[in-house]
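First, one chain by itself: the form predicted alone, in structure tokens.
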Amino acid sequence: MSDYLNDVIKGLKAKDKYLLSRYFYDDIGDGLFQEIMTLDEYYLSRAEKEIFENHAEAICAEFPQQAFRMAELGAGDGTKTRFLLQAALEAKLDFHYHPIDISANVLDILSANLKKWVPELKTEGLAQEYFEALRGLAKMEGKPLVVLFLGSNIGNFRRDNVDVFMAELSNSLRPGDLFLLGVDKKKDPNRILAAYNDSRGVTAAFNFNSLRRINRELGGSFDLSKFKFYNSYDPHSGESRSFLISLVKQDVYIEAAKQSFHFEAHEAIHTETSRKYGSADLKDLAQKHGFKIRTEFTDSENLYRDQIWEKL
């Protein structure tokens, strides 16, 4: 049984149904996410791009002056990272860039972009799980690592499993290695709700792609017209949570699983969490997992931050 099928079965059989957001991403999902990043309501990408446009030189000044490896987790198409890479090359830093993503399609798009933007860049993409790739890089020549985790991807972890991710990251790094973290700030709840309930419905389509993908790849019988997209935000936890809600009582058969999954009317499938962090949240997280926060950069509207953490 594939990991994908196993995860789908586990999620749909859970008391509180869920589908892992990692499975949004295929050729269609990748395209939808690129569209999301251009939406007027989706401020996150613009804010981080502004930080890199205005502060890339200062960020690169924090990087090792000896040869090092730069690894980016969930690299995307490189639209923002290009500013950092260009600044690092202009500063004549000696580094290899290793974008890491489970989507080989995304890495192909990124590779084509990098050849146009920074043809002199030394790069090798890794279509692997994050920590498998990091552990492999850590064994190469003993060079320091600078790990990038941008786009507020850390927000995709719920409070009960972000510690698992951070413990894995900490164990994959050596003292002195750096972690560049891009993270969305807590702010006006209405600004956050608008970002995940865009007027064009692209975010909804992105979430629905999880059902379309089950239909295409696993022989699912999801009728998308019998579900609706719903998003909420909790200012206390900082969690924006997305769901697909069953509009009727129904059973959905998945051929690859050889079984049906029952939905009551108004029963929800949790599809994505996007957590926002306050300053105290990040300080506690860094200290808990053996890091110190060296410096922080923000955009002009103070919506978003990129921090550099050092492994102790």
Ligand SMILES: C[S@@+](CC[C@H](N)C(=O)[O-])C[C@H]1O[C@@H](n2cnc3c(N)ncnc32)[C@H](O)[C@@H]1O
Second form
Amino acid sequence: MSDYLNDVIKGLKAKDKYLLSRYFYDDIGDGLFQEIMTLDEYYLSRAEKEIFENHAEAICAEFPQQAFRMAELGAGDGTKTRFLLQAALEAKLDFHYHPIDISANVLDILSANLKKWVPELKTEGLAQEYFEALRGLAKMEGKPLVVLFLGSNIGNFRRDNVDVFMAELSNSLRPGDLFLLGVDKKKDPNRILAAYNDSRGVTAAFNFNSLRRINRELGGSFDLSKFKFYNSYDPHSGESRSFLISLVKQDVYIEAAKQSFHFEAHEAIHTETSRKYGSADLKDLAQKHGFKIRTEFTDSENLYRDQIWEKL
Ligand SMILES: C[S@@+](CC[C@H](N)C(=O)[O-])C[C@H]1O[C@@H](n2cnc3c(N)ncnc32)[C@H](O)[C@@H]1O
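Now show me the form predicted together with this ligand; what you just gave was the form predicted alone.
Now the complete complex, all chains and molecules, led by this one.
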């Protein structure tokens, strides 16, 4: 049984149903996410792009001066990383760039982009899960590692499971290795709610793609008109949470699973968490997992930050 099918069955059988957000990203999901990044309401990409446009040189000044490897977890199409890569090449840093993304499709798009933007870059993409790829890189010869984790991807981990991710990351790094973390700040809840429920419905379509993908790839029989998209924000945990809610009592058959899944009316499938972090949250997280926060950069509206952490 594929990991995908296994995860779908596990999620739809859980008491609180869920679908893992990593499966948003097939060819259609990649395209929808690229559209989300251009939306007025989705300030995150604009803010991080501004940080890199203004501070790429200062960020690169923190990177190792000897030969190193740069790995990017969940690299996407590289729209923002481009500015860092260009600055690093201009600073004559000696590095290999390894974009890691579970979507082979987006890595193809990225590879074509990099050929246009930075043809001289030494690069090798890895279409794998974050840690499968990172473990492989960590085993390579002893060059220092700089790990990029941008776009507030860390927000996809809930408050109660980010430690599992951080412990894996920390174990994959050696003292002196760097972690460049781009992360959304806590702010006016209405601004956050709008970012994940835009007026054109692109984010809703992105979430619905998780049902469409089950229909396409696993022979699912989800009738999308029998679900609605809903999102919420909890200012205490900083968690924005997205759901697809069953409008009626229904059973949905999935051919590859050879079984039906029952939904009560108003029963929810949790589809995505996008957690926001305050300064103290990040300080605690860094300390708990053996990192020192070296420096941070923010955008002109103070919505978002990129921090450089050093493994102790
Ligand atoms: C929200 S997009 C962000 C892309 C990029 N970092 C940016 O800031 O624009 C998340 C990306 O991470 C990838 N991804 C999500 N979960 C992953 C996982 N567990 N392992 C590898 N890639 C993953 C997705 O395929 C997608 O391209």
